[in-house]
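Given as structure tokens, the chain that follows is alone and in the form predicted on its own.
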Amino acid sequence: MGPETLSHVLRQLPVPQDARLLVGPHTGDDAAVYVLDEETALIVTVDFFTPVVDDPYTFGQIAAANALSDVYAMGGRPLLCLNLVGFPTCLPVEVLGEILRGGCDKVAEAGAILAGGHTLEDDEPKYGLAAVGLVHPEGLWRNSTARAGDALILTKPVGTGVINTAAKADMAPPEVVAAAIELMRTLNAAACDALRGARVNACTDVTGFGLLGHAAEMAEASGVTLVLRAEAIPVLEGARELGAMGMFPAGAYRNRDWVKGRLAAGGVDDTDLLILCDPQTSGGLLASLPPDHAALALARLSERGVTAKVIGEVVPRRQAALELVP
């Protein structure tokens, strides 16, 4: 589902009115938040999808470090997960086990707790998470709190959506597809820890609509406009030449439709743009921080080992929620 239509759907329900409830769905941001008392807040997110890769064990690992990066995106801990699966008859029931196997070694790895679920019967695989996790009410991050003046940090590579693509019609180079499995697996644990240390004003994840579509998303509930430079966006390897061939996920396509009306792009070409809307599984974190924070975070994030860039800055509201430079 595009971010159009899913936003069209959640301004016809009911707008929750409860002072606890700290982040709802007001701003698509990427989970729930609760208010225990003043030191405790609940962090509540979902998510499940169909297999991104054949192997069932690292189908598990991916979907599960996918659910869990809704934790980290907040500032928070994870806590307690509970599975979600469909899953045919017509396949072995030990698909199923490696599935299961995979996601509760990575929840394990996220020092959480994997305590049962809820399975049914579907056409295809499905798995993923509910998970809960624990943040200081005064660390959480949200989308919505941007400043302008501030650095923009992106904390894993784009393209994951476009390899895979490639790799379903066995046109990746197998060492380009499994740069994109190690990205895809790798908990954003490392990352949070790191800009747990700085001053981090806004924080998202980058999924299902892209880079560009969750900026978008960010300037918009922050009321700002996020710049961006197309050449310091880090890319997988081998993900570029792969979209020249024209293999492109679908949502690709709808991101890029969605977010024009918010970005102004001028020397970009149509597939660094598309790059740059590529849905991703397991995506990095997109943090706003002051400039002098920026510098702090990017060397606690390399001690950590993890390879993170300045892509852009936070300016005043402009008439685009977004601008895109060479």
Contents of the next structure:
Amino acid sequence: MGPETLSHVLRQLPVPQDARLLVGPHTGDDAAVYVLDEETALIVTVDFFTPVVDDPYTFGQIAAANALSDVYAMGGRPLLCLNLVGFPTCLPVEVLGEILRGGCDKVAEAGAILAGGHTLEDDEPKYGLAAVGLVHPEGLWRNSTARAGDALILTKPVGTGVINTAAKADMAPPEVVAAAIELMRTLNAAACDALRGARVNACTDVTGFGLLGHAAEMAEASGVTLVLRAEAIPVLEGARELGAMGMFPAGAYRNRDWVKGRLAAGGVDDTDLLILCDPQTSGGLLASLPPDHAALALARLSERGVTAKVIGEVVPRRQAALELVP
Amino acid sequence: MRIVDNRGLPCPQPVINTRKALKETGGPVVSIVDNEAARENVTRFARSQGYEVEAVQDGGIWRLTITPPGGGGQGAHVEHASPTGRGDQANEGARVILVGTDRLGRGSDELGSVLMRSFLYTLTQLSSPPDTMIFINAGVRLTTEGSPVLDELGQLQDRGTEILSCGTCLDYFGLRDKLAVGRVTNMYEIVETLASPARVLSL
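Let me have the form predicted in complex with the partner chain next, following on from the form predicted on its own.
Below, the chain from earlier opens the complete complex, with every other chain and molecule after it.
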């Protein structure tokens, strides 16, 4: 669902009032966070979707990596997971077995426990996780605390949405699809671990609203303006070309329409803008850190094999929440 | 001209369908879409392949006319035909029937109704039915509920004839929500179709 529609529906719900709820629904953050004691806060999140790839085992891995990403985006460590499954009666049950095996392996890789789940009959397969993680309340990364002067780091390239759409149309070269799959099933665990060694002021993960959508949410929740340099933003090989051939998912256009009212973009062409609004599956972390800490974080990310880039900076709030420069 | 109806289809299906039609015919192709994402994606795709795209919006529907560069396609065939080959080339142009009445001929209304039914039935028996039929004025009584020729028009549509009814005329007769075959069109599209190098038969 697009950000516009979602926020409209959510506005109608009461805002929960509890001092122990550190992160609730109103800042559009990745997960809910609840303090247990001075040392411990609980991260709770849920995410599931329909298959983005043909292979069931790979789909399971991707869906699990995507769900766990919300825990990493809050700076936490995954602890417990539950499967959420929708499955049609007309498909062989072996397919379901493969999806769950992929999810189970990914949860194990994250060092968490898969403790159960819930399955229901559905017209098409859906899979994901409800995940619980732990974080020290002082080490919690919100999306609403970016500060002017910060540098912005992105830990994965964008473009998985347009490549997945092109794969459905049989228009994506196999090596392009393979690179996107590899990226989607990569946990944000190493990126999170690397960033923990630096002072992170704010963090979110890039998923359905696209890079610009999540960046705009961070800017608005933090009361600052994020300035992104289009050229510095890493894009998956082949994604731009496929976008220019009309392979953008509808979500990219929805995100662009929502972002447009919050964005000042001079000299960036429409295809590039759409790539940056492309909805991501299991995308990277977008972290906001003081510049010296950003340098430290980049070194730590590189040590762990994560290709991360500085893609922009945070300035005091200007007219638009988001500025995109070529 | 091949018409690809993408209404109700999610991305990337409109692009897939349009690509297939262009591959098979070389263009021109008309791609009908009903949302912004599909409109932009089909336009992007066609331009990336070197085609020219012209969009006409009618409410929430876009009609994208996709032509090879330099105005190729059916129109060009006729224009560039050599004098000796003129007759054959003209046969390749689109055939359009403009129906401005629900009765055929003047004199007796009763006879006119019978003749119109007979005419449309005979049309269904032709080896190659017309490409487009445009119904205007009282002609829209033939495409709406209660028409005695819905079967015939349905058959023509199944065989590839595009059935278009003038929206203003439907409104005038209070028949807008009674349309039973084909789709609503507007004067822009009517004029565009009639003004193209097509063979137009007017009833």
